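Only one chain comes next, encoded as structure tokens, the form predicted on its own.
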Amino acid sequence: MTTNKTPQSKHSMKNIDSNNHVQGKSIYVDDVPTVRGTLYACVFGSPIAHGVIKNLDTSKATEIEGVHSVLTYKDVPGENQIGGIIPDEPLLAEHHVHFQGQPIALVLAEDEKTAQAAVHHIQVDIDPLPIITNPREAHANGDIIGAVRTFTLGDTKTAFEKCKYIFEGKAESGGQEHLYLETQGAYAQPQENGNIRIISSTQGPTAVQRMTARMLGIPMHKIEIDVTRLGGGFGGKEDQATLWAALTAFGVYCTGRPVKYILHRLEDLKMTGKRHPYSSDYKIGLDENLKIIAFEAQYYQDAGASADLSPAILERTLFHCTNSYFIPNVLATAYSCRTNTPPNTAFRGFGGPQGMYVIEVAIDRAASEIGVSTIDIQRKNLLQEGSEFPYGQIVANCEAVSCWDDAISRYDLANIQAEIEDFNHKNVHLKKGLALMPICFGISFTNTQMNNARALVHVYSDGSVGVSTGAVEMGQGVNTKMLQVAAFMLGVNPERVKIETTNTTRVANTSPSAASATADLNGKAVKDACNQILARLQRIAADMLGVQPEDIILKDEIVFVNGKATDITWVQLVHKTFMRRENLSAKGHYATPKIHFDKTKEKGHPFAYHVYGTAITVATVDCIRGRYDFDCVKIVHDFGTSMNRIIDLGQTEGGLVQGIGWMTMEELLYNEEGRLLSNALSTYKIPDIYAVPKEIDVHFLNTDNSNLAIFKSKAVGEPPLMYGIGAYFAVRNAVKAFNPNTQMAFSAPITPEKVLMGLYDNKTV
């Protein structure tokens, strides 16, 4: 079977739900109509961070007009768990809290309002138990979560006899709200013999029906997940989205009734987890020629008070603990710490931004007290073909000297450099700092089993084209790219494609939606459906040319054979195939291959392929008031051979900005009662239109190497997030140059109050 390399609209093709989106037409959970008889539900949480369950008292919420019902773990008539890689979170607390917020109880009301207000009238007794918010208190008590996990790589102890330089230290970096626009929740609705719909804002469908199913003691196939599309995700929907979903299926169950549940952001905000602050030791050593030659490193992660997926983020970490370079010894530790704060979970990245900082932190300190520039040591350090990760994978198409050399001649490094010393010395109470963030970020769930995935495609008779797949669209694009794998693939017009919801009846056992390998795995499942489809619709265009099935290919609507158009179009053949009774419908799979990983000896080939690219960022700190604005950044990413630049594009520039939010702005705060203090818009700052870099300019570094990225189109999603991790330093950079002096704890994200501090830290005057 013939056909061409690369789809043909790669460059040009919009992202097919932007005039909804702009004319507010895309639907939502939320924009579903509601069904007759609806219930509304909200959640009563705990008022105490962790303590013993005495008394609970409902009567009063019961009593309220309006309230349908006021449900209890008494009333799961199954598993009262929905922990996915540890069994340790209740879907309602039974006899301990654990976090503030913790769900206790449901109410379930003919209204929103009137559900909201009845969660006041419940009562509860609890004796409080002291309270743990630190990871390294937390460890130090041995909360620890899972296992222990060490990546090792050649012989660290006898490495640092050999160093002429070793420094060690501390670095801290802290969580991040998702604040996805859209926030949690579901509508669930009963169908005939016991049977559930739930429309879920979900990355993860199959492990919403999947625990779901458990907590109802139901099988799986008695509950359908349907998701049209996120408004925004990043990991947040991952796991979490579990929660609501079941609760307002748990509400179906108990009533018959349909059941809705959208979270008021304070809700969200107080009741779900986010990115998981570490704060982690290094100890680092290098040679005179300012080579790495040994790094150490503890991560104490804060997991909050269960698991969620931080044991598979925790192992991430440990994946990009060298970040993009070559270090001949490693020893790398991590530890997930369980705290009484909401169960941090999955954001963009996994895991990696958090250990890829801290040898950031490492070398930079590093720099600083040998005395030559952090851009020295990167460089001199970058990985090359044939070197091995701490994790044993041997580096493959490299391209991280590429991405380095290409970013510091066409943006003219050298120049950027002489023109912020010119800045600096001209200027008194405005300083300018550069940073360099090189990348390497591995593509691929990190549990083996998760890379595979499923689609179905129906061509009617009529000519259209339906596809359905586990891929959820949550503006990343994937939508898009999926229906141009399948125009592609069957040679038609992309207005023929529909892209149907993601939905477990049409297409079970799905991978969730994140790991930026969702395109891949989803692209490539669309190819294989469209593939088989596509042998039959050649047998018979072969059949009724007289010539061989591989002399035919499909294009432009046209058979051809050997290159030449025919009179045959696609509506045609399709016609003809209808009417032998041939199967117009296909299921696809793919599972990637070549990747394994043992982790008994923490050793193997976990990841399809890496993504590289350096980012060059020059930020301007206000010496007097401690703020700062980021002139530019300047990138070169490497994207394989992109199906689609307006969206990659895109997805760079908003993993960027992400990015540097988590590094500079948005601190997240406990007190040491585990409450919530940046609880609200008011005090949780994100990077607005004011704060983004004045210019942001993206370089595709196209490469034509064999991968295993759909069409050759590496995965955008995650990636460019950790340039955001340059801001940090930029900023920090033009802190130490007006005062050299200053002691600043290597702490993220580097917020103006931090900046101020200092920048008059044992100034000189």
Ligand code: LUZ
Second form
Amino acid sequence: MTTNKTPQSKHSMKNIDSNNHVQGKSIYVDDVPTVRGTLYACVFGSPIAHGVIKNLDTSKATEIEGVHSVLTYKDVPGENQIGGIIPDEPLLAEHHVHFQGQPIALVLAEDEKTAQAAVHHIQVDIDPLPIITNPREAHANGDIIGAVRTFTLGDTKTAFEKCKYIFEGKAESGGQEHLYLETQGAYAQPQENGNIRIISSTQGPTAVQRMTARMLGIPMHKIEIDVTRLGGGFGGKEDQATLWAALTAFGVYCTGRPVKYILHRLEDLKMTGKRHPYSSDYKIGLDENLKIIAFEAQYYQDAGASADLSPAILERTLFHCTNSYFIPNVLATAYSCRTNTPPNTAFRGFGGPQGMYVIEVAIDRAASEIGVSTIDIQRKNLLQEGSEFPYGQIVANCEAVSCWDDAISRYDLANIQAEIEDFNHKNVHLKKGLALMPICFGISFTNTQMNNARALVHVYSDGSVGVSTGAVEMGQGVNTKMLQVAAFMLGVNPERVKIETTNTTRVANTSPSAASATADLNGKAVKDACNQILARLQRIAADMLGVQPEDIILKDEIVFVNGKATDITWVQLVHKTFMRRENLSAKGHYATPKIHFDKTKEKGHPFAYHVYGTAITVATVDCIRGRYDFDCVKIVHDFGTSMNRIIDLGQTEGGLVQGIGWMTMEELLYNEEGRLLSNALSTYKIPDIYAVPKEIDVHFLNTDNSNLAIFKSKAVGEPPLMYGIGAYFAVRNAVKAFNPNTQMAFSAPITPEKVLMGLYDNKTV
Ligand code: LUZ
Ligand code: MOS
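Given the form predicted on its own above, produce the structure of the same protein in the form predicted together with the named molecule.
Shown next: the complete complex, the earlier chain at its head.
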């Protein structure tokens, strides 16, 4: 019998955007043809990081030829507020400024150059206030955003009494610039009756719509957001695309003309928030068998000047504070600390990587103090089926051990170790280091409410199909996956299906495309919509053939009865259905079942499932110069049953390299005045083709457990980023091979400069 199984048979479908991307034909906001009368916007940002505005003089700028107007907070018709979780972020500064570059005024001009030039003619007098750029200092001053959060499992106090080994220390991880290829931007156009349409480069169309409506003091239905695709988001456009879109809509509201704003790269670097730097304290306790019995940590998150998504990110740090390990006694406390830098925001991993780094530091520290291998401690403490996470969820369908053990045998770890030892023995000025990095990442928005999505599917009378969802394509390939779901469900060829833009008028109240959950949530909504249409088509086909609807299957564009092909085609059936005046459209809805979380107890079952994996990383350090390369990263990753291996491989490789960048080379620096020093690509180094590991091998651990992923194909966007933490330890271990006495602090990124210092720190000749 012919059955509809899964779309995995078509698992190597190419990303539907690839051809247009390489030909430069894909459309981004800046490619949308501008209409006559368009004004160009540019923000005047605060020149200093903290102070009280005494006087603002925009008159000189206004007088410049070609300048239409200069707007300030006084022109905002509704609430001058764009804060999502906490209302602490004005669209335009009123009396206080809290970071360098904070928007104070908006210039609107007839062309882009005039707008940019006019900004320099705005004058502001600011009475300076003390500037804080260190989260621990902010914490000491009591400058905390939102609630202090504590996750507890067991009782660390009594557990430490039973530990043979106890170590305490500090771990620091730096920020990270998103560096999406497409900078932030939006283009807003007036429609009739005061309606506004915004073309936005956002991961969260509904967030843009909601905040813009509130700021303009008009209902949400008057604002339409349309998104074709993003040239990268990485979390940087989950919340922070809103400001720029809202500013363009504000301009439309005030002038009645279309307003466009595409940020210059230097503006984007200076004004937008980044991954949160963290400064953390840990205390780890182990028994004589190297079982981790107790773990305590305090995380000081550098939130920047306003809340943005920091409270949610803080929470994910706690969710991932034990990474892939079972620790029976945990006490983890996290503080979101307000500093005078741009508000930090979502970035691939969303606080999880920062938490996972700290436990890896603690384990590495314990191993070197005890004089055992880090790998031994890691392996002995991996999560097992039925273990309890510190937040109360019970580990199910655990692949921690299977990924680890498979990686060790598949890639012959013993042989890799022997080769490294041999190499290090023979070489004086080059040393290799090895690290294993297991990951465990929870899939679902930690805010349970957000785990829902909708899709609108139209079958047109000629048999072609249009699919709208809340998913935003940002290069991750979600549109290809949505197309696969629709084509598979309806039994049609992929060419028949078109994925429409993401638009708040077609699909409302969406969650942002984030948390790795977009394909799951929206894919399941597409599935639901297709099932509704399918049921109608089956009824009509059954009627035509004189059989029961449940005997009908649609596959390969043909109607099958009890597994046998009939001569009725997809197109014929659709036409028949149309002629019978049946509904060929459906709205699908999905809300993740079973998940819940109680913040008063900090316990629950917040994640639909977890993604696991293990990476083996080998680095070579040049011990004269402090330079390093990565020989290889060999990964066994838990994809469930991948529905698109090319896309999933691309996400894994991209995530890995982005993680390596964060951990080893991207050094984000603000000075004491809160000025971004790494403010251009000459001073901020991201991985280029030479920095990529010479070999990346990804083995697909194919598992077929029932899970809540779309067609059992697990979420893949964020988890691989955390493999990059392995690169940090591989470099560190190479340094230790050269200089066993090094006292290098646990401070990421481990830049060549820090490597060089570490190589000769306490070096005995
Ligand atoms: N965004 C969000 C996220 O709002 N909530 C989350 O839990 C999350 N997790 C990862 C990435 N973005
Ligand atoms: Mo995100 S960090 O926008 O999934």
